[in-house]
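In C-alpha cells, the next block holds one chain alone, the form predicted alone.
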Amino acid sequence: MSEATPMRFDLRPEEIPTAWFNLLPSMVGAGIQPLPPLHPGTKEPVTPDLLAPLFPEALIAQEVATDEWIDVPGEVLDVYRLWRPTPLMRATRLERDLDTPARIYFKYEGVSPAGSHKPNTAVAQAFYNRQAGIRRIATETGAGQWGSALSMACRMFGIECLVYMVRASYDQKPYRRILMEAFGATVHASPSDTTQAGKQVLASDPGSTGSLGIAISEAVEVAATNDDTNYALGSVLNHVLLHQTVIGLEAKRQMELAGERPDVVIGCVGGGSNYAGLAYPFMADRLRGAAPDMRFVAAEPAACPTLTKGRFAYDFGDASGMTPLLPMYTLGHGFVPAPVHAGGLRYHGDAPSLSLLVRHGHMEARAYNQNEVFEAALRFARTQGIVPAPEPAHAIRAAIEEAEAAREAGQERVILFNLCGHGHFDMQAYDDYLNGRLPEVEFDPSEEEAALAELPDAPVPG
C-alpha cells in the first residue's frame, strides 16, 4: 500500500439516485416468498385500509409495492442534495494497525445533518405526511438518532413532531434529546404518563429503562386516537428500508469507482434499515446468482440478540399489542433489554425482509459485547479519525473481525460496512468504557422464555 493509495470515492451531486430500490421482487424470483402481516384479532393478512389511521396512502403503497423501482420525489432530492451523495472511503490506516492484506471500506452517513442514516426515510415520511394534510406526527426514538432526524425533517416540511424516547437512551444521552428540541419537537421519556400504554408500564414497574417496543404503543397510541396525527416509524417496515436504499445504490457505484467488488458486505442491526439500506442493492446480486459467493454480516448486541438467540415467529411491533402481527425474529415483544448504550439496537424484533434473507441462510448474524464493541470503536477513532456512534460499532467490530479472519488465512478479503452514524453525542458511553464503568451485560434467557410464552397463537407457514 503507497502514499498514494486512494483513500475516498466520491460521487458528484448529480448522481444522486433518483429511485429507490425494492428487493423484493428478487427475493420472490430467488424463492423468497415474503409473508403478509396479520391483524392480530383476526389472523388475517392485513389490508392496506387498515394502515389508513397511521400511515399516508402513498406509504402504504410503498409497503406492499411489488416493483423493483419507484421514484424519489424531486421535493425529497432537493432535501437530499444538503448531504448526499455521502462518501466512500478505505480504512487504509485501520488495515496497517491491522497488519491484514484485507481492504476495508466504509459508507460514511454520520455527514447528513442530524449525523446518521435516518434523515433518507426520514424526510421521505415528512413529505408524504404533509402532501397527506396531516399536521403532527408522533414517533419513538432509543438512542435518538431517529428522533433528531424525523424533528429536522418534520421542520423542513412544517409538521409538528412528537418523540417518545426510551428511558434509558433519555437519561444517557441529553444532547440527543436537546437536538431534538432545536428543531423544534416534543420529547416525553418513554414510558410515560402521557399515554395509557405508558402508565400501565410505570404502574408495574416505576423504574423501568423503556424499550423501542414500548416507545412504540405510545407512539402508535396518539396516532391511533388523533385524526390529525399519523405515525412514523425508523426502521423494520418495507417503506424504510426501501428508502434507505440510496445509501447501497451509491455504494455500489463507488465500489466501482474504487474497482473493487465486496466479498462481505456488513452492517449493525436492530430493526434493519441501515443494514439493508447498504445491503440490499447488493443482495440483489447474490440473490440473482450474479455474485453467490458474496457474503453479509448483520452485528447486533449480545444483550439484545435478536437474530442469533431469537426465535422467527409472528409477533406484535410493539409491547403493548397494538400494532400487526408482524412474521420475523423476535424475543418477545415483552422483552425488555438491558439498558446498554447502543440504544438503537435494542430493539425485540427485525425487519420481516431482513428475518427472512437470515432464515433462508443469505444472511449471517452475529452477537457482540458491550466492551470488545467500544474496544473496536476506539482502535477505528485512533486510526481514522472518526468516533462513531456505539451501534455501527457492532459493525465495526466485525469488520475487523473478517479482517483478522483474511489475516489469519493469509488471503486478500473485500470488506465493506456502513458507519451509519458518528458518535458525537455519545461520550458518556465512551468515558463509562475509558474508566472501566461499562458493565458487561448478561442476556438473560429466562427472560426470553417468558417473553417468548407470550407469543400471539399464528404459526408461521414452512
Contents of the next structure:
2 protein chains.
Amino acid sequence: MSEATPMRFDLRPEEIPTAWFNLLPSMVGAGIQPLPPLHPGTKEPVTPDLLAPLFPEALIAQEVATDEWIDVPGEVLDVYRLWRPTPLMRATRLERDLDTPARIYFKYEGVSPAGSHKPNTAVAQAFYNRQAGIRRIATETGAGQWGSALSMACRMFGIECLVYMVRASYDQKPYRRILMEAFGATVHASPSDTTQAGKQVLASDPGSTGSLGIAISEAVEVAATNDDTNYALGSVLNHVLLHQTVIGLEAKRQMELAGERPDVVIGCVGGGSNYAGLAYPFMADRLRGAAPDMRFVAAEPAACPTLTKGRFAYDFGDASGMTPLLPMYTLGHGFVPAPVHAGGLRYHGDAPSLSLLVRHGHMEARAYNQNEVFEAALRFARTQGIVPAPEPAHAIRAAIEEAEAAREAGQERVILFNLCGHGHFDMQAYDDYLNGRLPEVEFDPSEEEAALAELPDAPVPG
Amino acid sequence: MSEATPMRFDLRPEEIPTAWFNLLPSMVGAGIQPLPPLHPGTKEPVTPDLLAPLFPEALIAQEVATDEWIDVPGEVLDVYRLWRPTPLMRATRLERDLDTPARIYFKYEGVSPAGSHKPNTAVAQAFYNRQAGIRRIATETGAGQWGSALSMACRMFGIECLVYMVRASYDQKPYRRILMEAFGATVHASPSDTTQAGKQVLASDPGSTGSLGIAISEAVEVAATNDDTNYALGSVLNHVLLHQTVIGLEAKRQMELAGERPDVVIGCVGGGSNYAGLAYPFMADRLRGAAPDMRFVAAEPAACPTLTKGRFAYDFGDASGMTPLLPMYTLGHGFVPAPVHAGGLRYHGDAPSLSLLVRHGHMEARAYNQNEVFEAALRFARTQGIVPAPEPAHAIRAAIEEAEAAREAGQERVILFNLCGHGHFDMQAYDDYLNGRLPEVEFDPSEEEAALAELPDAPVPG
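Please could you give me the other form, the form predicted in complex with another copy of the chain, since above is the form predicted alone?
Then the entire complex follows, led off by the chain already shown.
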C-alpha cells in the first residue's frame, strides 16, 4: 500500500451541525448594516405580516433573526442524516494535472439524494411549513435542482409540492422533471396557463422559454391566492442562506482536520445560496479580523453577470413585481437570460447579504463563458472522476485560475471551493460542449440600461 | 435535537480494505470444488495461455487464485479513496413505512463517481492493464454502468477505452453514452459494422437491438485481433467478483459497528458481481459453519430469469461462441432478452461461483417483474430519498418482501441489501412506470428449450 497524501476528511455522523450560523451579527459588527426589503407598493420597509401569506412564521423570524446560532430541529437533523456530513476532499489528482504548488480542497454536496446542496434548505422549509399546518407548497425551479430537492422534502413531511419549471429547462431536462414526479410532485412548464402571471406572459409571447422571475411570479400567485398553500424559494433570502451554512460549518471543521486554513474560498453564484452556505462561516473570521487576508471569489456566467455587470439597486425578486423590493445587484427583473446550460445561475438578482459583501469589497466576483467553464469541468471529471453540474463548474474554473496563479507566483496557496452538485442530469450540456455546439453568449448591457435606470437606488450602508 | 436511532455507520478513510477476499478456499473447505472453464474448441479445461491475448497476467492469476487474501495495489487504493469507504445506512424511514419489526440495512455504492459499484473492478483492471503496457481496452456495456466505470478508470491510468454499447441502451440512455465520452471513451452501438461479429448479426437482423452476448463478441474480437488491445469484463469472472469484495468487507465491519449480524443478505443479480461483492465475505461465515442460518437471496428480473429458470450447464460467455465455456446457470448464449429497463440484469448467464452456491443450496434466487420492482423503487425513494437504479430495485423488492414476512411472523429480522447504484441515469424508466407504460415481460421457456438442450452438462461437483 502506498503512503498516500490524505485526500478525504470525514466527520463522524454525530458531528453534523446542530445549529445554523447567521452571519448578520458579524456583518453588523463590521459596520455593515443590512438594508430592509421594501413594500412593492408603498416602498416602505416591509413588515412581517406582508410575508405571512407566503411563509410560515418560523421562517419569517429566521429571515430577520439577529441571533448568531439557530438550532436545527431534530426532525430536520433526522433527514440531514440521510446524507450528511458530506465529504471534504483534497483534489490531489487535479493538483498534479495542473502542476501547481496550490492545495485544492472541495466540499462535495452531490452526495445528497437530489444530487445537490438544495435539500439543506428544502428539508428545513418543508418541516416548518408542515409544523404550521400547510397542505401544499408552490415553488419555481430553473435547472430543476431546487424543484427536485423540495419535491423530496415535501414527500418526507407529507406535503404536496407544485413546481413551476422554467420552460427552457422543462424541455432540455426531462430527467429532472421525472425526478420531481417520482417524489410525487406536480410539475408545470412556466409560463403556464394555470396562473394570471403565466397567462399574461403567454399572451404577449406565446413561445416564451420562461425565466426564473416569471416562474416565481406564478408560484407566488398560487400561494398568495390559496390559504392552504405557501411559497418556498430555493435561494436569495436570508433564511435559505442560513440553512445552507451546514456546508461551511462542516467544511471549517474538515479543513481543521486537514490542518489547513483556506487562502481563498470559491463558489458559483446564481442566487447565492450554495456559495453563502460554504463561505459565511469563513467570512465571519474575515469580518471579525481573525482572517483579514482570506479572499472570497464568487463565480458567475458571462451570460448572466449579475455581480460583475449588474447595478446595486432595489429590485423585485420576480418578473411581474409581486414580491418586496430587495436591495441587491440586479440585471433588472425583466431580464431573461439566454438559455445557457448553467440553468441554475440564470437569476436576474443575487442574495442581498452577498450583494452587500461584494459591494463592501469582502468578496470579488468573476464571470466566465460556457466553453471555458466546461473545459474546466472536463478537466476535473477526468482527474477526480466526479462529473460536476454546470453550475459548480464555474467554481472549478475559478479554482483552476487560482491554482495556475499560484504556480506562476511559485506560491503555496490553499484553495477551497464548493462542488455543490453532480452533473448526471446535465449530460446533454456535455454532449453539446464535446461537439462544439455551445455558443458563447455575451451579455449586452445596452439592452438593460433603460430598465436598470428606473430602479430605485439602494444606498450603501455602513 | 432528537434522540435519533443511529442510521449511518461510517468507516474512517484509513479503514478502506487493503486486500480483496477470495471465497474459493472457503468453498473448497465446504466441499464445493470449482469446475474449470473449457476450451471452446477442444472442450478441455482452458490453460492460462488461452486467456493471454485478452487479459494481463495479473488478472489471469487472480482468476485462478487460491489465496484467501489478495493485496490491493497502492495505485488502486488511491483511486478507491476518491469515494470509498461507501456508506452503510439503516433504512429507518422505510422500516416505519412498512411497519415492520425488521431492521433494514443497505450498503450504498451509488456515491462512486460513475454512480454504481462498477468502478471497484474497473479501476483494478485498468491498473493491471496499464502495468502490462496495454494501450487500449475494449469492452461491452449494457445499461452503461460498466462502460462508464471503465471509461473513468481508463482515463485515470492513461489508457484508451473502446465500448460496445447494446443498441437498446444506446438509444434509450444517451446520457450514459455521453458520460463515457466525457471521460474520453469511444462508444459504438452494438451490433456495429466495426467487427466481423457485429456484421454477421446485422446481416441476418439489420434492426437488431443487440444483447450483452453480442457486444461481448465484438469487444473480444477487437482484443483478440489487436496486440495493443486487451479485453475487460464487468461481471461474471472470478477476478471481477474478487475486486467487488471491498463492498462486503466494508459492510461486515459496518454491521459490527451497528452491533448487528444479518439474518438475510440480498442483492440483484445480472452477472453476479455486485451481489457477490457484498455477499461473499458473509458467505464465508456460512460455509465455515459460523453462520449456518444466514440466508442469501439473489433477485433477478422475470424477463431474464437465469437463476430461477435457467439450466446449470457449460455455455459460452458471448453470443457467437468465442469465449471459453463457463459452468453456470444459463438461458443459452443465443438468448436475447426483451429490452426491459433493468438493463444491467439482461445477461444470459451468471457467475460460475455464484451459480455453484445456488446449485448447492447456499443461496436462493427469486425473480420479479418490472412493475413490482419499480413500485418498490418508488417506495424506497419516497422514504429514504435515494432514487435507486432499476437493477438494485430488485434487491429492494426482495428486502421489502423479507420485511413484510418478518411483520407477518412478528419477528425481528436483520436484512442487509446492496444498493449498488443510483437511478439518475434511468429516469426514463421511472417516467414509463409512472405513466403505466412498463410491459410485463414474461420469459417463455419453450423458446429456449432446444438451445439449452444442446449445451454440455456441467456436473455438480462436491
